[in-house]
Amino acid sequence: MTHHAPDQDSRTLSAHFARGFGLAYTGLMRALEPPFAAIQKRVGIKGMAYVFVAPNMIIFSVFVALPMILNIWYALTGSNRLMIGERPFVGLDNFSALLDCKDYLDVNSCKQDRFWRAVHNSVLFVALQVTAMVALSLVTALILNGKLRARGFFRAVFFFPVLLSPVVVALIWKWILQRDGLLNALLLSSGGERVAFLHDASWSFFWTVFVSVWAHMGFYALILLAGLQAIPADLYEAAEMDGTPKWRVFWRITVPLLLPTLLVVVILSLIRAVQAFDEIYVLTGGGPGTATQFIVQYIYETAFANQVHLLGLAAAASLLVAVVLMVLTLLQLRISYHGKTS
């Protein structure tokens, strides 16, 4: 009686699987050949490009283009009805309601004060989050680009939070920061007092910025690290031979050559910060009160969560946000274009 080695059995199984897959693939291709040959005969070789692009264009039209058109129509119509035929045309009334303010710096003077509260919160969040994000990402990239032991391990550690779902990130930090959470347990064990991290306006806003930076910093640090590694090492060697101080090397060599990448990181982080929603919504729910309610959460709650669904008002607000994001995107494309041509 002969016994087959495990390696031989696995190779035999792999060979059978590869053969079966090959036969199935060949059969599928032969089955598709007649209809595609008939289509090619009808539309020609050049027309086949449109045939292959058509499924993607149909999906894009149904799930992207059509919702955009409907959103514009909702922004130009009123009432709380969902069906388009039941919504009267009101023109720019929704936009004028959103922009009706005596003093844009005083939210209480605005007709839609919750909208402007969300705008103010978003502006402050974007300013703090983007500044901290870019600064910490740059410092992290500079450290990881240096002569560091286990550099690959630390790169993976800093990038790991990016791989987590935003909801998972928010739930982890909510467990840490809640009243009976890990951080308060550490404070109590060290003789301190319990702190309402998620129920105090100042603390909750700070933690929304902190968690957002923690979750996404690795992505931007990786981009900056790639930019640092693209700088020729000869420049640093020449500066070292001349005895140039490190701070001057940083400002005269690193910063100018890294500037295009740094600007792209700033624009990308701005776009992400303006759209902040899922992490903050799970972490604080926009509270306490409206202390951490940002613009995307306002749009969501106005359209779907409130008792009266003001779809037109939410659609108008989303279009205003879309204009801001479009400007930032065009700015990013302009910076990238100049970076490639310079």
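Positions refer to the first chain, counted from 1. All figures in this text were calculated on a predicted structure; none of them were measured in a lab. Rigid core here is just the name for the largest C-alpha set that superposes within 1.5 Å across the two forms. First, how it differs from the form predicted in complex with its partner chain.
- In the core-superposed comparison between these two forms, N56 has its Cα shifted by less than 2 Å.
- F304 shows a C-alpha shift below 2 Å between these two forms [criterion: core-superposed Cα displacement of 2 Å].
- Once the cores line up, the CA of G152 ends up less than 2 angstroms apart between these two forms.
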The other form holds:
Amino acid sequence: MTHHAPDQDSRTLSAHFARGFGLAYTGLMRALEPPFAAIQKRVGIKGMAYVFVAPNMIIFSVFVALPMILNIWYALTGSNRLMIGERPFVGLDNFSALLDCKDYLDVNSCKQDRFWRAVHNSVLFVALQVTAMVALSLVTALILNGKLRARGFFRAVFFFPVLLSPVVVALIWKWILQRDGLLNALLLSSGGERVAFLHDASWSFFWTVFVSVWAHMGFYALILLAGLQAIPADLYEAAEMDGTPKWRVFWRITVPLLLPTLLVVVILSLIRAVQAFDEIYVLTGGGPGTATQFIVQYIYETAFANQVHLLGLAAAASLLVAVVLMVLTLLQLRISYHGKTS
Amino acid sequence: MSLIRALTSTRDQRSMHITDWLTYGFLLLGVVLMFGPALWLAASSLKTKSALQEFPPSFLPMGQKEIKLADKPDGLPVYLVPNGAGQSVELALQRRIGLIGLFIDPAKPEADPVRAKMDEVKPVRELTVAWDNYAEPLRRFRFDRFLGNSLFVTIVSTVLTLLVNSMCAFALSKYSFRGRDAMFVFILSTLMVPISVILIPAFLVVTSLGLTNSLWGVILPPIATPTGVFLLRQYMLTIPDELIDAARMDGASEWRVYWRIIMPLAMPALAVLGIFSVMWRWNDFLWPLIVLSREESFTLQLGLATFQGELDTQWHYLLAMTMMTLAPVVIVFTLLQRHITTGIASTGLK
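Switch from the form predicted alone to the form predicted in complex with its partner chain and print that structure.
Full assembly next; the chain just shown is listed first.
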């Protein structure tokens, strides 16, 4: 028998946790005080700025900035050696190999047909996924913004998959879509026929789009919901007093004022869709065949998973992706800037 | 037009309109589609291997009842056997000879076995929860190791991210020094450089430092997040400089200003970044996939992804492992739901 109510127990537990955390923080920071004081004595108050910036900038330079530059070197060199000194300079060979195509719409006429297949798949995926993502998250946000009972609950429902790891998302759906899975059971019991969802090229492609929309929609819905709630309520009140029809209010107030947020959502989801990899890799492995192989998987496999590591080719491909992402990012900045000036 | 009306007209409070029905229909569908799959996973993960192979599947973990008899190590399956008098009794199947089964009464195991045709008996089903699905992977597949690795990576990189990013943000927001704006623009310009674009050279750097197959190879590269620095800097700009000046007058060192004044005041922004960092690291997949190739250094996500290839026929373990990977996230989410959703809405981070 315990004398505490369970609620009280958990409260004291979290209080202990918070106190332990506070003690650890204070202890660590106090311990660091003497060395930093010694440094300050040498470099002065102004000089401390560089000391504070240093750890971040060192890690940043070594693991982000340096690789960005090295990537260009990889793209301009050949062979399967990882060490840059051992790689012979080949100029633009990797790029010309990637771009060697008689007809860009016909994958089989390309020298690097796997690359172009991945590009084609990615383009189709991005088009379908972003359209579905934006449309569904907009509808969800509009509905969640209405007068609702249990809004917090519904918001959590749509948001919940965002937190799941890509591997977990893929396994949840793999379990449902497999041959003897729930979906086939439902299909059979309603008189349909069994479908090999993950072994049929078109179905498999459909499910990659569906699953990635399922997993990320809540994130965009949340951003749009914040955008909707930022629209001043008195605009709606004024429109209501004037007796403006609802659809007119929607087109004249909601749409124009939500537009900047909506554009940010479009670009953000574009940027993410171009990089789609992990859920799909675990769900379909790029298959059947190469039906759901996208550009990041091509880069990963060309560089690391295939028997011969064609690092130069993969680096060239990743530079092309980087250019696309850069254009999209500039577009986003331009839109936000435009939104602010007009 | 009716769709738009449906989306906008839930504001008035009269009785249920057709549009309200549409709204709640959409929400209901949402609940089923968003929660359903995870719930199905949870229910399935409690089923025994044989129950998982049943088709069509049942929602609850039902399995055939088994009885253990004193002289036999294995449980015997229990069937409903007609006893000739129009009734059925529960008997345990001892042996099968072709289409005939030899059944014994668990209450009287010494009595002669009853013979019955197998197509006349019915298996007795009961709720069988297979907790072993959860316990076994921990013993057999070094799942505990993966769990430990994931915890280590998540905790260490979150602590380091918060420390390193906040130090940098403090300097960028509260000092004026040469190269400050250049540094800030430099960091910002890489905001959109995802790891997938610099995989190869980042791998070279990690290899050169001897960090492949080391958890530090996973922890270090993403620590200096541009998003984190940006978020914290914007927040710290709102902290009044007078507080810092006053502390300096009292003789506080710069480090003391940082940890006694700036950090506690930047708590809301730190909390948001901390939650995201935990999420990012716990769920990270592509980078660990490249850095870690030895099984003992796998994180949970890697272990799970590897096993899903190898254990394709062992879904009972796979499902339980997935549940164990999912559980911490769900717990954190239920505890911190409000922080997370407002954090995302206000920063656009993910």
